[in-house]
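There is one chain below, alone, in structure tokens, taken in the form predicted on its own.
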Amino acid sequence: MINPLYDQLFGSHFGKSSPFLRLADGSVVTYAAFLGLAAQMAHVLKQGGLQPGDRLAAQVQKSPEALALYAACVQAGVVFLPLNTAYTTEELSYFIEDSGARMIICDAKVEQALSSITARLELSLKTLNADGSGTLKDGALFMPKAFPTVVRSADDLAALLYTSGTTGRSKGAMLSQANLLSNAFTLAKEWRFTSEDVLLHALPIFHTHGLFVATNVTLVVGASMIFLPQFNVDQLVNLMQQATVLMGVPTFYTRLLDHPRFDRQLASGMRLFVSGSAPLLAETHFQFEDRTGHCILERYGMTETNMNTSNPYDGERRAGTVGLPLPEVEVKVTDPETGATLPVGTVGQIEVRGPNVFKGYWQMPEKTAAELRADGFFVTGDLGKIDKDGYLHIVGRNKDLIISGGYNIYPKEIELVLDAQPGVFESAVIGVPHRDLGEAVIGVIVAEPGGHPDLDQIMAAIQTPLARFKHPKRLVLVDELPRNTMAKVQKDILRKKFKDAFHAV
């Protein structure tokens, strides 16, 4: 094969009259006119000299014209490097910077705030607003439709993404063009997908579960996605009729159980319903089942490995696990401090080893040597237990990773902020549980010595450096933060007491 990705995912595809795209207005994007707009794309990123490995950073909403930019890098032999919408421009800097992107694609909104990091790296910039105009668009509207796929291999990166790491600097995952493949066949002959199913698809594509889960399955069987721009629970029950499948996070599902118009009837044409990226607690699950007779399919994944395990589509799918590990993937909880492999039942640090897991960190030798062993096992940070059906169960991070909403929030960003506040003498960051974002974000801050930092204020001012799913819920005060014997702040003490903090939400 010339480009594995691009033949297996997109090229197959090329000159079809079916819909790829199904739009909440009612439009419908084939997937010739998909194929043909990132080709055109492609031609753009080549005249703004793009060669096959550089990397373009992409901070765009969600919109069939961002889809079709992560298409045209596949073709073009670009890596593409998505990136939150809600990071702030000092966030961004490190991305880009760090990641030596050659091209920047933004909302127009946004370009003059970026213009001082386009012109110290000296980086194209072009613009791609929600509504798919901007000078990307402008540019590609004159060159073919066709695109002479760029040579690569399975082995050449695909993707790049950051995930954040606890002392701050994040990291990039480097995925390959393998990487993205397995999974992509793997999931959607687990998952039974095929050429008749219409997902509902109303995740962010600047992250896995939307791009690399939702899109790559939906294209290796040649399906369709209701498009939606962002997730919306009356458009969810409005359009779920017109679907078979729905990817979501736990966020998805408590909205939807609290509709009134979803129940059993609105769902009865589904027959599957995906969660991922945040706990699902068990008490959703049994209220799910109840509702709508479905057994709501909860999987396991991370930036760094795509899918590794996932609940059976035949079978029983277990409330409170991420099912099974998938097939060609090995799953194995081993002691922290030895790395030996613990009996079943044992908590211990969870690692995965497979075609999905990806190929290291960007310019971070030591952090992958530290995390990806050289038997291909990598150490997800994750504390779980695999029982004696072969179910595992996650029961906590050692890497003190919250996620809330299906977002990776990292402790000590945020700490350092509060930190840096008037009145502040420390901070800890925790995650506890939340019904509907899986878990909340809390800071809890000790005052310096007769200082009476002001809540309301370091609130407000903590909005411009961190993005907005970054900001805690709730700031507290307390007296002092619990310390064991090595005065390390015992985070586990300060979960335990506000794991109630948000128990009526």
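Residue numbers count along the first chain shown, from 1. The term rigid core refers to the most C-alpha atoms you can superpose between the two forms while keeping them within 1.5 Å. Keep in mind it's a predicted model, so treat the numbers as computed, not measured. Compared with the form predicted in complex with methylmalonyl-coenzyme A:
The Cα position of residue 49 differs by less than 2 Å between the two forms after fitting on the rigid core. Annotation for residue 26: C-alpha shift under 2 angstroms between the two forms, rigid core superposed. In this overlay on the rigid core, residue 36 has a C-alpha that sits less than 2 Å away from its partner position between the two forms.
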The other form holds:
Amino acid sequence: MINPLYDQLFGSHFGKSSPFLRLADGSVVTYAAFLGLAAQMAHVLKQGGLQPGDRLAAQVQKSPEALALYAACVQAGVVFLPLNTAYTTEELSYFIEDSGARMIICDAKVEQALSSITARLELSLKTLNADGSGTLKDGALFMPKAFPTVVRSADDLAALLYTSGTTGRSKGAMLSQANLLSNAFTLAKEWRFTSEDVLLHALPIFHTHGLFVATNVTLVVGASMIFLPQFNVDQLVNLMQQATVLMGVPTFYTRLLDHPRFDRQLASGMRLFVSGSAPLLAETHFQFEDRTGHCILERYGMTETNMNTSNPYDGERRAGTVGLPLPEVEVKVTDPETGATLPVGTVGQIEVRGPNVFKGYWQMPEKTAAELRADGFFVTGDLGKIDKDGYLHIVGRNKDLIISGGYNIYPKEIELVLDAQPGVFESAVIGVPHRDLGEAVIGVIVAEPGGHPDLDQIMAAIQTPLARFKHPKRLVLVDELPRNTMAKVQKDILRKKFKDAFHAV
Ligand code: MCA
Ligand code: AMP
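Form predicted on its own done; form predicted in complex with methylmalonyl-coenzyme A now:
Expanding to the full complex; the earlier chain stays at the top.
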């Protein structure tokens, strides 16, 4: 095998006329067409000067071409760095510079905004628009539909995915070919995927969930995906009878339950509903079972680790738990102070080890050493306990993180922006329960002595530095922040105080 990830996920389907992507307009992209396009794009990357191991940053709307770009990078030995389409130019600039990307692929609409950074870093830029058009496709059209796959080893980097940090600085998680492959094969087997499966794909493809879990599992068995540009509950309901599997964040499931046409009959052809990226309420699990007869299978993962645990396909899918460790993955719960393993049923920090665990943070050896132990265990920052049957329960987080609609939002990043606004003395950003998104962001602000911060102006000012999904859904002014004796802000008190802020939503 000259390039394990390409050979096992993509190359094995080369030339096949079976469908890979089924699009909303009814058209189909076969494996042959998809891999032909990927090969053409790989030629463009090579001609553009990309060498094996170089990073390519992509901020592109979901499309068959965007997914082909992932395959092209794997085939050309280039490290793929997908970026949330909601990121602002300011956020993008950090990722591009930090990763040392050699090429950026973006929508033509943001080309101009990126011109200063591309000029400064002498970066090559190509465009790929939501409809697949752009200079990347223009260049690819004249290229051969086969590409000599670049030699890579399983230990080589396949992707760099940024996750935000508690200090406000994002870290690039280095994922090797072996990390992705081991998880793809494990999940395909555990979740009984076959070439007959049709996966309803409504997740974004710039995160592990939509890009690796959903797509790689499909590729392992040569199945197909109904590939939708984004989540739209009506579209999901209309297409469900053509599918066999859905993967989603909990918001997908609460929105489906709110849909008047979503019932047992509509879900009767489905064999599996998977949920992850955020906690699925036990209440949602039971409502879903009542309505459809299906038990949602909840699993647990992270960008750094891919998937760690999963409820069983055949055994009991226990509501409110994330299931059992996947084969070859070790999970333990430890004392945050001493690192000692805790007995069954005791809450502590969750640590994981296995072939799925990343290689460390890009150019951040100290941060890597702080979270990835020398013995290979990764300290997840999640708090949980393992019950007597081995099921893992996640009960909280040891990190200041909000998960809203499946997106991670780090309060520190928003607090830094709020604190810099005129009239603001200090701020605390918290997540509170939200029926649709699980958690929603609230910014709690204290005015400078004699200051009068204008909340509307602040909301306007955060547009430039922060992606829209990170914006507080509400800003509130308070006289002071509650602090403990160590002067640390007591966010739990604030969360309690504002717990009903979105009650009626
Ligand atoms: C959109 N908005 C949000 C979110 N999404 N605000 C907070 N949290 C969100 N998640 C804002 C928009 O900026 C906009 O604001 C308004 O809500 C409506 O936007 P719209 O695009 O219409 O929203 P939507 O289409 O309804 O999106 C909600 C969504 C989406 C379907 C839940 O956020 C989504 O696809 N989430 C999945 C994320 C995901 O894949 N996570 C996996 C990463 P305004 O109205 O003010 O303009 S985690 C992972 O990969 C790990 C490894 C794992 O375990 O899986
Ligand atoms: P990310 O950094 O985007 O990969 O998000 C990883 C985090 O999402 C984990 O550390 C957990 O806090 C959370 N997470 C993922 N899956 C689940 C789940 N099924 N239940 C609860 N939290 C989850």
